[in-house]
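Next up: a single chain in structure tokens, the form predicted on its own.
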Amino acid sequence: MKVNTKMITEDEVLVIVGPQSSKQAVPAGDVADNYATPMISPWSTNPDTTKDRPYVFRGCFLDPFQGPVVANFITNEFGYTKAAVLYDVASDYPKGLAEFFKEAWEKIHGEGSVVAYESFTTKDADFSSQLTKINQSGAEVLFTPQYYNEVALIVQQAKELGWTKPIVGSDSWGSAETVALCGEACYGLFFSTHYAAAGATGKTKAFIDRYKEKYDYTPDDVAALTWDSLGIVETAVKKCGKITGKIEKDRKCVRDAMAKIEKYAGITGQMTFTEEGDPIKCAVIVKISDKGEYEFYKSVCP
């Protein structure tokens, strides 16, 4: 928050790209909106990031969309009716997404169909107690909307405890570190995300090739969404025409232009923005291949 305030009041930035995760983007968005400075978080899916904040935008879909996407995918793909959830209760992103998934799942399968709803606290590394309860609950699938370091531990510990059923994740799985830490234990698992690098074509492939040439690293969804967010800002600035130098006027022009962007052809898909700052766009279901690559499996649209 201090950094955001300094950029706005002392550095007089025109627009802010970031922060990425909801834990930082929610409070940073509050500062940006209070100072009437446009901000776009590429990766923050928590609804509170943009809620009642006309100056705050995002480059990704929302958790209220992602939760039902995962619930519907599991239902249609596997035909399961009993699910378990394991999430970090102390972090905005997994806590919110766990709630949206539970709500969507029980809307499809009825109250009580989430047969285990287990939580832990950030930095916990032993999940054996929660996973034992999940194992004994009769759940047919486990949904865990966690980050790569926790995903590896959860998946590996679940398999050590005898779990043989699917484990499904969310866009927070998208880092290459997920497979690097998890290894073969994560092969064959699915997660919802924003784009798939393996098999990409067109401008998405061109971006990936440029990125790999410079950094020797396949860009994850955070990198792709950040690129799109920068493109959205560039589009809005161009729509404003000449920047006047009157910072309050210029900031409002950029904000209004961002809210009117339609059918922006990003590398993570086509986006049309709403006055609320949220893009209308599709989600991607990715399968982790037996080579550890993130393969496009199917697209799910609003």
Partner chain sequence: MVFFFQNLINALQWGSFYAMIALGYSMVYSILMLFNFAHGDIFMVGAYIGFGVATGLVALSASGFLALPGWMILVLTILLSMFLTSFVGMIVERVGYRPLRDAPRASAAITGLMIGIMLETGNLILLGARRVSFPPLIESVTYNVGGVFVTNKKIMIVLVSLSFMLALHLFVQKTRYGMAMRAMAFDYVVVPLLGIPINTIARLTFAIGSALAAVAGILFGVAYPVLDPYMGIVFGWKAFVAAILGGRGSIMGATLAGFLMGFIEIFVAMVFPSTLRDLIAYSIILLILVFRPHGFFGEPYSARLRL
Second form
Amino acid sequence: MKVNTKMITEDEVLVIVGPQSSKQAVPAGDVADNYATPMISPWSTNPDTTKDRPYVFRGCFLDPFQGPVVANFITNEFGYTKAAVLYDVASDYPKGLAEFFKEAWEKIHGEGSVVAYESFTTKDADFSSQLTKINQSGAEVLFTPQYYNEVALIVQQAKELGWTKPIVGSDSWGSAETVALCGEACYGLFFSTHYAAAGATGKTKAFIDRYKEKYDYTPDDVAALTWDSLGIVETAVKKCGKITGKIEKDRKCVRDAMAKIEKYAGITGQMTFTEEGDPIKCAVIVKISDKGEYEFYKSVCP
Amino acid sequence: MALLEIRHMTHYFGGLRAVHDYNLDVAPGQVRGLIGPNGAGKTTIFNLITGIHRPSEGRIELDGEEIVGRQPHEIAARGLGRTFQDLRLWRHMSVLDHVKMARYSKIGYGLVGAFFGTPRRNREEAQIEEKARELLEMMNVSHLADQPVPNLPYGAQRRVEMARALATEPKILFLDEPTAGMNPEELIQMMGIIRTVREKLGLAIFLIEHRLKMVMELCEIIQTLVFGEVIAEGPPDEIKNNPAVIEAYLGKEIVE
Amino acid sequence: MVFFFQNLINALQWGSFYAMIALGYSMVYSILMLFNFAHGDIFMVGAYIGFGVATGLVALSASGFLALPGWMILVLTILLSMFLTSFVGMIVERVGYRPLRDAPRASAAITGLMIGIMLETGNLILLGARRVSFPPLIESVTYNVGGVFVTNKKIMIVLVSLSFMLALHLFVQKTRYGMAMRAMAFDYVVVPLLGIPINTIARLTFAIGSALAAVAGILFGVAYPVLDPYMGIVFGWKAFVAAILGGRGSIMGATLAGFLMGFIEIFVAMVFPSTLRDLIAYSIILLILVFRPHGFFGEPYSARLRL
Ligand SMILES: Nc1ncnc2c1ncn2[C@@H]1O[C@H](COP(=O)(O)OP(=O)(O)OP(=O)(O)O)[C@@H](O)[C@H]1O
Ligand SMILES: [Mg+2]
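May I ask for the structure of the form predicted together with its partner chain now, the form predicted on its own having been displayed?
Below, the chain from earlier opens the complete complex, with every other chain and molecule after it.
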């Protein structure tokens, strides 16, 4: 916080890239916006970071955004019309995402097309009654935006109760633990996320290769999103042309240029900012391969 | 040598001196009585000897061994059995189970036997049952063996409790008001049983009783306890005519 | 109908866990008049000990040194873990409860909670916050019986837990130790006066309850193979409710109530939205307790602790 104020008032920075986590990005965004200094947080997913702050942007999509993404993906990929949802009613992230998915799904397939909307409570281990209901409901696909430990239990129990249809998740699946705990039961399933290293092509692959060469490990989504945020800033600064030296004027110029950027082609997908400074971008659908790796499957836009 | 020997036993409950400088010698096979008004400390003396409370001062020797500070189950195992003034039976268990339960300290099969039903366990269980039924016979309750205790008449329950105490094969038996609340018929039966026990098993008995007539008839030596102190000790005739005892029981059951 | 039977099968499995844990609460309560609130965490420890033993045996088997089939590993895991976990129970009794035997019951209850927290954090320190996955010892086979899906694991779990409960019942009814437990349950004071050491019985009760919790923990690991250090808390509370519902101190009661709770939870979720499951399920149980305050088999007695 202090660092942020110092950077703005004393070091007279033109634009800030960071911080990453919402815990710091929300207050830092406040400072940046007050001093009319453009800032972009690559990884903060909390809506408050950019809300009512014209000078603050972000590089990633918000949680709610995955609802429509997954709904679209399932509809286009499989052509299903009846979906089931199973989520933890006591946890913000899954609960929010379940609601957004339901809304999006019913927008496409009509009222009542989410044929089973079942919940449980954190720490539950037995989902048999919910899954039996889901089985019974005639749903063609199950969406469960849960964390890795629950994913393992849900998927295994679903299989044991005779569920053979696809199960789809969200970026909370994206931990290496998911496959470690779930094992083969999870092979072949899909989830949405920001970016996938395995199976990447083109620009993304080039970035990964260069990163690997330099740091000797595969870049994660934070690295990729930061790379894109830097690219956006670069584009905006170039658009402004010459730096006048009048810091206030230059900052305003950069901010306006960022807001106007259209279809920036980043390694995590194409981006255009909304009025709030949140990107409209495509999400990545990952498929868990037969070896248990997270493979890039396709890019899905809202 | 005395079977039970107590010297200078004193006990306080907080500030209350419940027992003061109590002494006792019981020879094998002897029947002793302890009388005294309500709240005199009679039951407390039983509790001190059986190890439920630890006396504040004094020594207790049972069968030649100091037992102050020992656990109740150790003292019981050395040959002390007792019944309770207020009849402590296990309401949910059958008559036979009460007696079998008491035999269990006498047998040796271990956890392995318990879990896997070894021949040893089966043999010992059979012996226990036989022994238990013998005792019930002696107590005149064998026909009720499989009943849960609450189904029994009061007098019979008292006899079950006695059978349970005897099943541990004590050398000395403590009876705390064994006829309390009994009707005359039951009373006569109980007196008969106490005599039988003494004759057949030859054990010493230490009896607390309010019914003086009964104590006089059964006991060789009687102590009178008032406010935790023995005020008189001697054979029935002596006690009957002791002015201090008469005063303590003034107008009470003395004429019964 | 298929729907009903499917739920029935689910409830049988779920209820058997409650029943096994409830038994541990009930046994300890009946002889010591105290609820061992660490019992849910002993269940957790049992599951982790089972995890350790199973992982070790799997590794041993994989090394080719001692090739064992999966079911054999499971049997060995259950037996070894019962043995090891019973020591955990005995230590808890010796260190946590015996010094407080004559303390107010509230202090003893608090002790249970504290020991529970110690076991949880101990586990965290030992193994870290990572969830561990219980090794799949037996290949899961799903049978489709006219639309009702049953796995070999489910059948095994229900049968194994039922046989342990039956064994416990026989132990309590037919052996000298069990008889002493029952006697102690009603009158704490008479038992030592018959020459039976109550500390031995207390220790044995904790050992058996804990061994049973270990069985439950391992079967739980087989059914829900993700273990975490806090898995015993809510589960322990619910099993505790089952123990109360069964009637304090009643083995038969705890077993039946455990299954009943499993059925109520599953069938409430079958009929009502699952969000309301616990709310409705526990309202029903509360209602039962209002009409049967002593549970199914509880006697309205208060044990006699004083002479
Ligand atoms: N556990 C205890 N704690 C405190 N005081 C006790 C305890 N047990 C007995 N007392 C007190 O000690 C005194 C003697 O009681 P005790 O029961 O020994 O009398 P008793 O002679 O057996 O009388 P009764 O004829 O009514 O049975 C009483 O004042 C009683 O209140
Ligand atoms: Mg008395």
